[in-house]
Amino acid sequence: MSLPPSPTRYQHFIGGTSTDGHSSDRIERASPGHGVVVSTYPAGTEADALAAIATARTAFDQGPWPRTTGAERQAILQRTAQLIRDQRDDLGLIECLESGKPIAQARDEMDWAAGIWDYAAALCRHLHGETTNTLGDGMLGLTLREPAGVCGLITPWNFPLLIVSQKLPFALAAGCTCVVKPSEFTSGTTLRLARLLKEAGMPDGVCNVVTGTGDPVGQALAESPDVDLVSFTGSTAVGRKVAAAAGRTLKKVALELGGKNPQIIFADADLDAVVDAVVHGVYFNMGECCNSGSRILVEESVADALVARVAEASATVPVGDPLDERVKIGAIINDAQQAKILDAIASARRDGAEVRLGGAPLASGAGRFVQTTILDRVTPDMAVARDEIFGPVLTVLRFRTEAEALEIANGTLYGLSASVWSRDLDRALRMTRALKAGTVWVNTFLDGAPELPFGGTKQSGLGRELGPQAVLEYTETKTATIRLGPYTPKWL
């Protein structure tokens, strides 16, 4: 794999057609790993967003998609999944260049995304209502599941195709039409996906993509009365703004937000397995992952030995050029994020944490890299123990009792995921039930499947993606009450 000879020039995708939109302004995207421009996009305006919303509104109110059979929807989604697999190398290269993630990981993510489309396709034929026949001989109740309408989908830069694939196919499976606003840093694969959907047979206007910044494009999606549902993945701070804007029209809102996810390691755990899971959990995708295992809580009696082993293993993880097949940690997305990571490390130092590994930028000829970093002797009151860093930084906290571990684990505003490492199944189940998190892993970390719901509690979000109920997030429930036989007046 190599850098392209010139930047790829992209356009919005509205009504089945590529267009530059209402403005000649463009956004240039430089590769985080190489410092050269690899893509350019239209800087979308409010007018562009409203045009896409109007197109999706017409496609929902007058077009065929909400009225197609489950079998027809399934066929198009399955064809889309196969097209993603057919183009995994090209799509993976786009993501590698735009996001800075390692090329091998990027290709794997294309396969994961395709698997989600397969799963959503299967749900197309399982979406159904219910009947209630216990209302008496003269009455029948029906519960109908109907598509929610026009959906605004706002996606982040860390897993561009994977996260849009946790939203879009389920909305389409329900019969909705959509306007997608990808991150202005990583819009390439989402625009390619829209064209793959058209190739698979999706009617024009059902899936539209507008590039640009959150203000004005995302803001328009959240505020427009013609958008019935908005689904956002990103930071908790921006999620609050999306919810507030959506609240002005009381539209449905789904939010997948931040996390400060603990791995709780008891002395009886399989420490060989723990070392691998900890290193993977914190450094996967450069730590730019809402599910990152960014803090470990270690029982005091094994903490010193475990931290030494984790530090030794972390020092061997290859960091560097994302186009290198051997690299496992690529480049940081932008200057602002790198500054945030380094500021967090500096803050930890000032607060008395011990830097056991790394803690600085990685010298390179081009690109933006941070060393694998371990902060030991962190206490629960430190900012790095509570705040999401979104970088390759592991914080280590120590505990003596199960109750103390639980108090530390639940002591943040987040509740996305957690893991428990112990050979004592009773203890593992007690912790699983007491942890305030949407996902709890036992003796593993970051495992998942499209069949399993994903989402958070507390300020990690609202609603769930994936799993059998994911399609229900994009529906409304209608009750129909039917009288059988003549109506008998009872009031007059």
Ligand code: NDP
Second form
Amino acid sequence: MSLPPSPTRYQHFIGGTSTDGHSSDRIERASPGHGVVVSTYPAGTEADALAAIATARTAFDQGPWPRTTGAERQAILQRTAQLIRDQRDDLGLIECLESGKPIAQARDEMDWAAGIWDYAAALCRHLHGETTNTLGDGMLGLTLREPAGVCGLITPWNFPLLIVSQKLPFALAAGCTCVVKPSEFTSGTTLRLARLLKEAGMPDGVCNVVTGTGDPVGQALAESPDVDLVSFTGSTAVGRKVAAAAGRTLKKVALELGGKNPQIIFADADLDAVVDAVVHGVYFNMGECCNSGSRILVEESVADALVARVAEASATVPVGDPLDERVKIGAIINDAQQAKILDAIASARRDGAEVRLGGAPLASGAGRFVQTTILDRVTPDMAVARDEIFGPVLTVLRFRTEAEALEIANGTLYGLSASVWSRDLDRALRMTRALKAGTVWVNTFLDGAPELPFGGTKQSGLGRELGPQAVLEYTETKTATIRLGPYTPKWL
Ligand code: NDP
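Having seen the form predicted alone, please provide the structure of the form predicted together with this ligand.
What follows is the whole complex; the chain from before opens it.
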């Protein structure tokens, strides 16, 4: 794999065609691992966003898609899954170059995304309401599941195709039409996906993509009265803004936000497995992962031994050129993120944490890399124990009792995921019940399947993606109350 000879020039995708939109301004994307421009996109304007919304509105109100059968929707979604698989190498390369993630991981993510499209395709045939037949002889109740309407989908840069695949196929399965706003840093695969959908038979206007920055493009989606639902993945700070803007027109809102996810390790755990899961959990995708296992809580009696093993293993994980097949930790997305990571490490040092490994940038050509870093002897009051870092930085806290572990684990604003490591099943289940998180893993981490719902509690978000109910998030329920037999006047 090598760098492309020239940047790929992309356009918005609106109404089934590619267009430069209303402005000639363009965004240049340089590969985080090499500093070479690999893509250029239109810097979308509010007018571009409004044009895409109008197109999606017409496709919803007058077009065929909301009226197609489940079987027709299933066929198109399945064909899209297959096209993603067919093009996994090309798509993986785009993601590797734009996001800095390792090439081998990027290809795996394309397969994972295809699996989600397959799963959503299956749900197309299972969308139905209910009947209520217990209202007496004279009344029958029905509920109809109807598509929510035009959906605005706003996605971040860390898993571009994967995250749009946690939203778009479920919205389409429900019969909705969409405008997608990918991150300004990683729009390539989302634009390619829109073309694959067209190739798979999707009617024009159903899936539109507008590139550009959050303000104005994402903001327009959140504010527009013609958008019925907005689904956002990104930072908690921007999630609040999106929810506030969406509140002005009272549209439905789904939010997948940050996390400070604890892995709680009891002394009786299988420590060999723990070492692997800790290293994977914190360094996967350079730590730029909302589900990152960035906090480990270790029972005091095994903490020194475990930290030593994790440090030894961390030092062997290959960091470097994302195009290298052997690399497991690639480049950091942008300068702001690199600065945020290094600031968090500096703040931990000031607060008295012990840097057991790394803690500095890695000098490597024009790329942007950070050493695998372990901060030990972190206490719950330190900022680094509470705030999301989004980098290859592990914080280690120690506990003595189950109650103390629980208090530390639940003591942040976030509630996305957590894990419990113990051979004592009673304890693992007690902790699973008491942890405030949308996902709890037991004796594993970063495991899952499209069948399992994903989302956060507290300030990690609203709503659930994946799982059987993912498609229901994109529907409205209509109640039909039907009187049987002669109508009995009630007032006159
Ligand atoms: P943001 O939350 O800023 O961006 C997420 C998406 O929202 C992007 O498409 C962005 O556009 C868009 N956006 C930005 N402002 C608005 C707005 N006012 N209205 C609507 N949409 C908007 O995340 P960043 O990418 O800047 O990352 C910052 C931090 O967020 C990270 O350090 C990390 O902590 C966290 N994060 C969490 C993620 C998660 O999966 N939960 C994913 C990514 C980041 P654009 O960036 O193109 O301007």
